[in-house]
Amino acid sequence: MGKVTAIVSGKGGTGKSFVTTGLGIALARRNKRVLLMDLDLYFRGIDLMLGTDDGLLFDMGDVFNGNCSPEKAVYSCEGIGGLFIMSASQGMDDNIDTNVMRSLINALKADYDYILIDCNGAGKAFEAAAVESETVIVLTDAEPLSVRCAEKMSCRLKEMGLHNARLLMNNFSEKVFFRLNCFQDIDEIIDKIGARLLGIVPEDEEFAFALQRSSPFGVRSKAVYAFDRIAARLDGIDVSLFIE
């Protein structure tokens, strides 16, 4: 069965899809299976980011209302082998029905060795996501709103009985975390947030630019690096948190 991971944040800008997709293609180098579901119902661009928007048919809001079967509204990345995509529909709300959500997660864990899930940290959609997951990654940068809003999400978290939070700090830049001078360093923030370190996304505009062209698949920079090492200690293997 596939191992699920929640993607969560506790506010908007912290990068949710850019890590869901990054973390997505560098398990799909590591010859996984692997599916991502856009659970971000009002702001979903992962379709856009792989380049699989203008083929899309069916997307989830199409599988809850009885249109098509799970399988169905599952595409391909044709910039990669091993890479699926399941979108939101953007007309969907979140008061999703937990039970339905757990089934459809369920029903596809089968078919792939990794499914990430892209949630907004709201609504029952989340609740379901984040209670059938084996690991919940809770996103921030290092500036200390974000950094607050990742404690909230890490307590809630604690107050649903789920106690699997790993932190990943995304964008990040040594000269603007001296710069800032928010935080004596990133154990302060560990500490603050209460989960432990998963890894460092650096800040990385090729990449970021990547994304946005939908052509993500051949660039090899800074955060892809990153997410090699990240996916690879998702995997089992003991690899340093760090870019020499």
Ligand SMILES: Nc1ncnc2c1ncn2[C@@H]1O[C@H](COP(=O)(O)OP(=O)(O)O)[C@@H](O)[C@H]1O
The other form holds:
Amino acid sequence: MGKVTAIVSGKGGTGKSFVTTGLGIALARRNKRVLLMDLDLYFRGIDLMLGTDDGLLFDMGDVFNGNCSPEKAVYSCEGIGGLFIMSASQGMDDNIDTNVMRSLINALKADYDYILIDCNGAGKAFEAAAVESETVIVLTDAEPLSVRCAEKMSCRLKEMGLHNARLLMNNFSEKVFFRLNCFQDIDEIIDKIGARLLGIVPEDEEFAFALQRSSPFGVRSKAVYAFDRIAARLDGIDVSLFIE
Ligand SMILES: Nc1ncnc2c1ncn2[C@@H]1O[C@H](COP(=O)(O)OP(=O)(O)O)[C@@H](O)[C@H]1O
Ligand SMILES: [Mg+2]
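Form predicted on its own done, so how does the form predicted in complex with the named molecule look?
Next comes the full complex, and the chain you just saw is listed first.
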């Protein structure tokens, strides 16, 4: 059965889609079968980042409306073997049945080693994804508002009885961190959010540009190395958090 991981953040624009895509590519490069579920019901974007947007005929909305089977709404990603995507409909409302969403995730598990779910941190789709996930990756960057939102997110998960949150610090730049001077060190952020650190993804213009151009596959840049290490860690390999 595949491992399900939801990627959430309290604040928008912290890099959920960036991280979901980067991690998905890194896991596929480890010869895993990976499904990316874009559950951002208003602003789906992974199809654009992977260049699969033109070919998408069916999406999750069609599955829920009974227009197609779940398999029909899954598309393989041409740029790399083993990577697949299922997108939310654009403007799909969140008034979905949580149990139906949970069943969909469960049914898909058998076909993949990993299912990564990109979702914002509210609503029924989020609840279903969080409950079905072995790990919920809570994202933040070093801005105080993002940290506050991630803190709320982590509390919300605990209120739901889920104690599987892992923190991922994204878009990290040491220079900006110390210039901002809002937090003494990363430990202060970890303590505030109350979740174990899974990794730090640096600010990386090269990978960000590659995603804008729908061609992230051949890039070997800072964030890509971080994703490789996080993917290894998710895969149960003991890789240290920091590059010595
Ligand atoms: N580590 C990073 N380095 C550089 N740019 C980043 C990084 N993470 C996110 N971005 C950029 O920030 C913007 C928002 O990221 P996105 O993944 O769309 O956020 P979200 O899905 O959480 O709304 C995008 O332009 C993305 O390329
Ligand atoms: Mg997004």
